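To begin, one chain is listed below as structure tokens, in the form predicted alone.
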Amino acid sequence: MNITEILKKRRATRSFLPSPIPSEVLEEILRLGCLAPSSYNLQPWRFIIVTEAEHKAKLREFCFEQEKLTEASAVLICCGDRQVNQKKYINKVIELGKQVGSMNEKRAKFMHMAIPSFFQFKPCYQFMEAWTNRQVMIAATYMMIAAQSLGVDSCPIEGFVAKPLREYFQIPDHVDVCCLLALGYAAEPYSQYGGRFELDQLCYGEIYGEAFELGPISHERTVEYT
């Protein structure tokens, strides 16, 4: 499938098959989904992959009782980390980016110098939290459609009690939780298209609340879905 294929087809599953996801289809889905951006390369996400059944039912306890906790192949706890501000892993940002020939040594000062300073005065956001999830939920949206492309479900989901999944699973206080993430085989009926609103309701011209509106639009570009 190409880009525009994976985005049409994609739907939240509610409800997986027992089938598991080979070991080699998932590594590959968490490979692609790293490949996203993140601020100063920071790559802040932690991902906790749950497959074994008693743990996919403690998940499945701290999630509301949602069924798709337990049949998902494996679900991932998508996690921010806070510390990545500090020095020292700033320092590995740094030397990644030498293995990798993207970073010399006026890239590395400015590194050094802004990093701190975007952390000390928040520019963009009000709370750690907020930036945290920012970045995960774009390494959460990459391997969504990388599990896509490899013809694996997925479903995100924000309804869960943070403080018991917390504990249970040992996740450190600098360590924000995002979302879960569940992947497997959808059953049928597959989850039906909802519906998106039109872009003159999402979408402004220059000033929000602006008139926004594009020119012609040849039938070869519209995207219709079914």
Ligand SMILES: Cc1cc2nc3c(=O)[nH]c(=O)nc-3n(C[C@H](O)[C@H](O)[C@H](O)COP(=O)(O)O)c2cc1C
Given for the second form:
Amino acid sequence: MNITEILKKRRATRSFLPSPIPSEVLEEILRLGCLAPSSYNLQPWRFIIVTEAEHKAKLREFCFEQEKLTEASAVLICCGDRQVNQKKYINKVIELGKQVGSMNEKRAKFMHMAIPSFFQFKPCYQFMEAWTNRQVMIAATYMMIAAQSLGVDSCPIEGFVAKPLREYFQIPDHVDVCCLLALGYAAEPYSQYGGRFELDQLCYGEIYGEAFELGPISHERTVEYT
Ligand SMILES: Cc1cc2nc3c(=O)[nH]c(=O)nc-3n(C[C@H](O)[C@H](O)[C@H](O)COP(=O)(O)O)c2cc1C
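Complement to the form predicted alone: the form predicted in complex with this ligand:
Entire complex below, previous chain first.
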């Protein structure tokens, strides 16, 4: 499947078959998901991979008894670490960049200067939880797309009660739970497409609320995905 087909075919899966995802496929989904972009490459996402029946049963309890939690082969608890602004952690990101040849001293100095002030002044978000969610949801989305490309179905889940879930899975206070992601093989019938609004209801041209019209260049473009 090419990326266009993958994006069109992905559905939030309501019900899963009992078949397990092979561990190498699950690992590949996790690896591809972690290729997601993040602010300053801080990669604040942390994933708890839940596969044991006992733990999935607990998750189901915390998720208003949604059956998919026990049916899915694996459920990821997608978390975001709010402490990635600490000096020690920033150094780790810098070290990683040096290892792959993308970091120089100028960039390292900039990171040490810019990151603490970005987190102090929060110019584009109010609460750290908004920031962690912003980052982690991209990785979760990458995983849904990666999973689809590997024939694995998924369902993102926000229908959970955070407090007991946090306690049971021993999630520390500085870590936010952003969503759960159920992974497995869809049972029949496959979830139906719920439809999407037309672009003119969702996109504005230049100023919020102004009509968006595609210009001649966009019309002429033939988009070929491979
Ligand atoms: C952040 C988020 C949270 C969601 N939470 C749930 C959930 O708790 N339970 C559920 O069955 N579906 C959940 N969904 C799936 C949506 O209902 C689904 O994506 C939407 O209806 C569009 O359907 P589609 O993904 O198949 O195109 C969630 C989706 C997102 C993006």
